[in-house]
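What follows is one chain in structure tokens, specifically the form predicted alone.
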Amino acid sequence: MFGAIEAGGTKFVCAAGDEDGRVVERIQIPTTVPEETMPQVIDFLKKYPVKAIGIGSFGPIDVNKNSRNYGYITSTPKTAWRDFPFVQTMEKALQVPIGFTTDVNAAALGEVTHGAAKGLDSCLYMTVGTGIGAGAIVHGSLLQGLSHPEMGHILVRRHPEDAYQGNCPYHSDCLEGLAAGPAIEERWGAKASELAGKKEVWELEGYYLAQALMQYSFILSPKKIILGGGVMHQEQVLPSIYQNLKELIHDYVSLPELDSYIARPGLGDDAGIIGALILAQQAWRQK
């Protein structure tokens, strides 16, 4: 029996399950502040005798094993879990071997083992919802050098018409603070589930994700991408999105046609628990 967490801004998910990848329970625990939201993880762990643990968290986390902060959670927005040390934390209470990743690096294993990714070898998973990011994996491997990957953070050309300044309290007007739930619902005053019918707010945010989408497509390569998250359920981003990328690459390279090159999750929401799982297989072999 293997033990997950899927380690998000509003909720921790946390699972068991078995050698084959399903899921045997789950449940959901608000992210509050650490001394309220871990008790809980642990004690539903502790119910199953896990043998390894894989951690898909929200970032940024210390992912270089060399270092002295490797494991913990370190310059989060969310003050309360900054420097936290997430993976002693679960090694303290468990004492079993730890895999540990991003979310979005646990969607993009989840992605290419059971996915839309299957049978692939690389591959960008990209989620859209309280914040923005994205996890690669390039050669059958998570992508990782000095840190992990923190592409929602890349700067975008601001729209000529979009006079809001942005909402990320590290750079301001990057693609997170320009794209991201929270700034579609500050910008236009309304939750994004609201704005269904507003042709002019999925324009807006097809043209900033593109940009992203084309940067990742000359930088990485991938051979597929997928895009999750919460603002990604509104069916009329994407095909803002192939309309904006298609414009931007103006036939420089060819991709693949873009209504199957970029794709909605295969497992759905559950891209980054069981992604979490198959890290704590791994974890479990290296061990």
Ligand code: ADP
Second form
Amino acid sequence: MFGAIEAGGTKFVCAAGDEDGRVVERIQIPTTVPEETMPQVIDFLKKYPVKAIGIGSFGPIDVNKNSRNYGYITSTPKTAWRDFPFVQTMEKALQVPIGFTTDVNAAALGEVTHGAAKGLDSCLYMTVGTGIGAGAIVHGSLLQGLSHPEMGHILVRRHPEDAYQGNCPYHSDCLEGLAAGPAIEERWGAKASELAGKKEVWELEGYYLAQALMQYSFILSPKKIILGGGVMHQEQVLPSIYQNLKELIHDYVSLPELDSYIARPGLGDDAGIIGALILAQQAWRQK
Ligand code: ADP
Ligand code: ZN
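I have the form predicted alone already, so could you send the form predicted in complex with the named molecule?
To see the whole picture, the full complex is given below, headed by that same chain.
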């Protein structure tokens, strides 16, 4: 049996699962402060004979095994979680191998193993929700260099009619600052889910997301791109992405049909937690 944690900014999802990535039981715990959230996570996982645990976490996190702060959540705006030793806390409580990566990396791993990118050795998973982030599988493994990628904070060309200043605390008008859920809501002055009838909102969203996808596609050449997160629940975003991307690429390279190349998650909202189970299996095999 394996344990999995998908640590998000609003909630933690914890699961126990089997060797095939099947979830046996799961719970949700609100993300408050570590002293409150973590004991509940640990109590849940202690109910099962887990051999290893996989963690997909909001970040930034330190994933460099040679670093002094490996296993920590680092410079998050959530101050209670800043410099939280996530891996060490779990190791101490359960004494099993721990796999540690970003939430989007875990989702990419889930999708490439059991979801929309099954059977491929490369894919990109992007979430557009409270933040924007992406994880990539390259040659069958998670892409990691000095640290994990930060694909949500790239720069995009501003729409000439968009006067919104952007809300990324670090870069103001990076992609996340212009196109994540909170930016949509601040720009248009309404809850994103209530803006369904406003065509211009989702056309602008597609304008920004398509630029990002062109760059990911040109740099990484993934065999498939999977888009998840709350904003993608808005049906009009994907068609706007296709249209903008087609115009941007301008037949420079030939991509597969966009509606199969860029798809919704095969595992729905479970991509991250199933990915974390697979991460646990990998951690166990490595030990
Ligand atoms: P998280 O980022 O915490 O994992 P989500 O991916 O659900 O959670 O993202 C939440 C954000 O997505 C909210 O800030 C909201 O702006 C946006 N969102 C949620 N539901 C919808 C919807 N139906 N349509 C458009 N945007 C939505
Ligand atoms: Zn930024």
